Amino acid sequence: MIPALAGQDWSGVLDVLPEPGYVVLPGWLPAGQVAELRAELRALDAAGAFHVAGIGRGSAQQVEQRIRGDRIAWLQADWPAAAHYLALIDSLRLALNRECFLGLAEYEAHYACYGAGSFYRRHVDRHADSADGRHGQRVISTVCYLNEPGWPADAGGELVLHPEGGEALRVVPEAGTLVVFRSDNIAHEVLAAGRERLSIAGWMRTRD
C-alpha cells in the first residue's frame, strides 16, 4: 500500500530546490509498491499499451532511436498501482508550490522501458516552445526506479545529471530510488545498460 500522504517529509527535495536544483532519494519508494509498479507496467506491455519514444512536440515529433530508445505509455488515473503514485508525487508538487511558491498546476508521467542497449542522448526536460498556451512549461522533472532489487554494478544504465558549473552525477538505476531535478538547466542522459531497465518519468507543468 502507498505510504500515508500526510507522513511524507519532502524537506529533502525543498532545500535543494532550486539550488543546486537537483536530489537523488535511494529508496524512496518502499519495495512492496515498485513491485506492484512493475507488475503492472509489464502487464500493460503484455497488452500492447506501449509504443516507442519520440523527440520533439507536436508534428514537430519523431522517432530517433539514435538519440532516444526507450518505450513508453503515459501513466492514467484508473491503473491502480499508477493512481497510487501520482497521488503520493502530487503531494510533492503541493509542498513544491506551498514552500516554493512555483505554480505547478499538473503532473504527468510514463512508464518507460528501455531494453538491453538503448539509451537517451543528453537532452534538456523543458522544450523550447513549451510556453505556447496550451502546455504550460515544465519545471520540475523526476525519475523513480522499478527494476527488479540488487542493480548489478556492472550492467550499466545509469542516468547522468550535468548542473551547470557543476560536476557530472552518476545515478544508478536501483529500484525504489527516486531523482528529482530541474526541468530548465539540468542536462541529463540515459547511458546504454547490459539489461532491461524499467523506470517512471515525470514532469510538473505550469498552466500558462
Contents of the next structure:
Amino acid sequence: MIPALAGQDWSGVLDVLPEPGYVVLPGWLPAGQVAELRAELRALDAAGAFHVAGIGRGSAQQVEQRIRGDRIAWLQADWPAAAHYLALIDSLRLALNRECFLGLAEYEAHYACYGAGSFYRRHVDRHADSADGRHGQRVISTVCYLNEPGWPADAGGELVLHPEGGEALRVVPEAGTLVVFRSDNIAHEVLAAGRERLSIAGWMRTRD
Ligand code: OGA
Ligand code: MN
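Next up, the form predicted together with ligand OGA. The previous block was the form predicted alone.
Full complex below, order starting with the chain above.
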C-alpha cells in the first residue's frame, strides 16, 4: 500500500452508507491530484481512448443517447494518475469489507466526459438484469469530479440524488468532491451541463 493512503479516515462514510445510503465529501481529492487526473483524461481523449457510453445490452445507440450522453474510458491500472486514484478508493473498499462485511471483491471505474448539453436520466446503478455478469453485483457507487476549480452556479450539470422516501439532494460537480452512495436503492440523475463536465464514476462489486 502507498503509505499516505493508510491515513485515509473513512469512518464518516462507513457510518452513513447503510442509512441514509449516501455521502458527499467536498474537497476530498487535493487540487494537485485532480489536475493530474484531468490531464490524464485529456491526453487519453486526444489519443482516442474514449467511446460513447452504453446503458446495457441490446439497446440501440439512438435510444441510449436519450438516456445518457457521456463519453467514457475505463480506468487502466497502468495509467499513472488513474492507478493512484484506484489505490485511494481501494482503501475505502477494504474499510467497507472490514467494518461492514460487504464482501466487495472488485472496483471498476471510468473517466467520463459530458459535453455541453449532455445529461444522464434518472437511474439506479445496480442493473436489474443480473444475467449481465459485469454489472449485476454493483453494491457501492462513487463519483469524483475533475473539473477546473470553481464550477459556476449557473452551469448546471448537478448530480441529483433521490433517496427513497427522502428529499432530493443536488451536488455541484466541484473539483475534488467525492460522492459515495448505495448502488441498489439510490436513484440519481445528471442534469444537462452548460459546459464540459469531467468525472470518474466507479462501482464496487461482489464477485458473481
Ligand atoms: C453514472 C452516474 C453521476 C455523475 O455514471 O452512473 O450516475 O455525477 N454518474 O457523473
Ligand atoms: Mn449512476
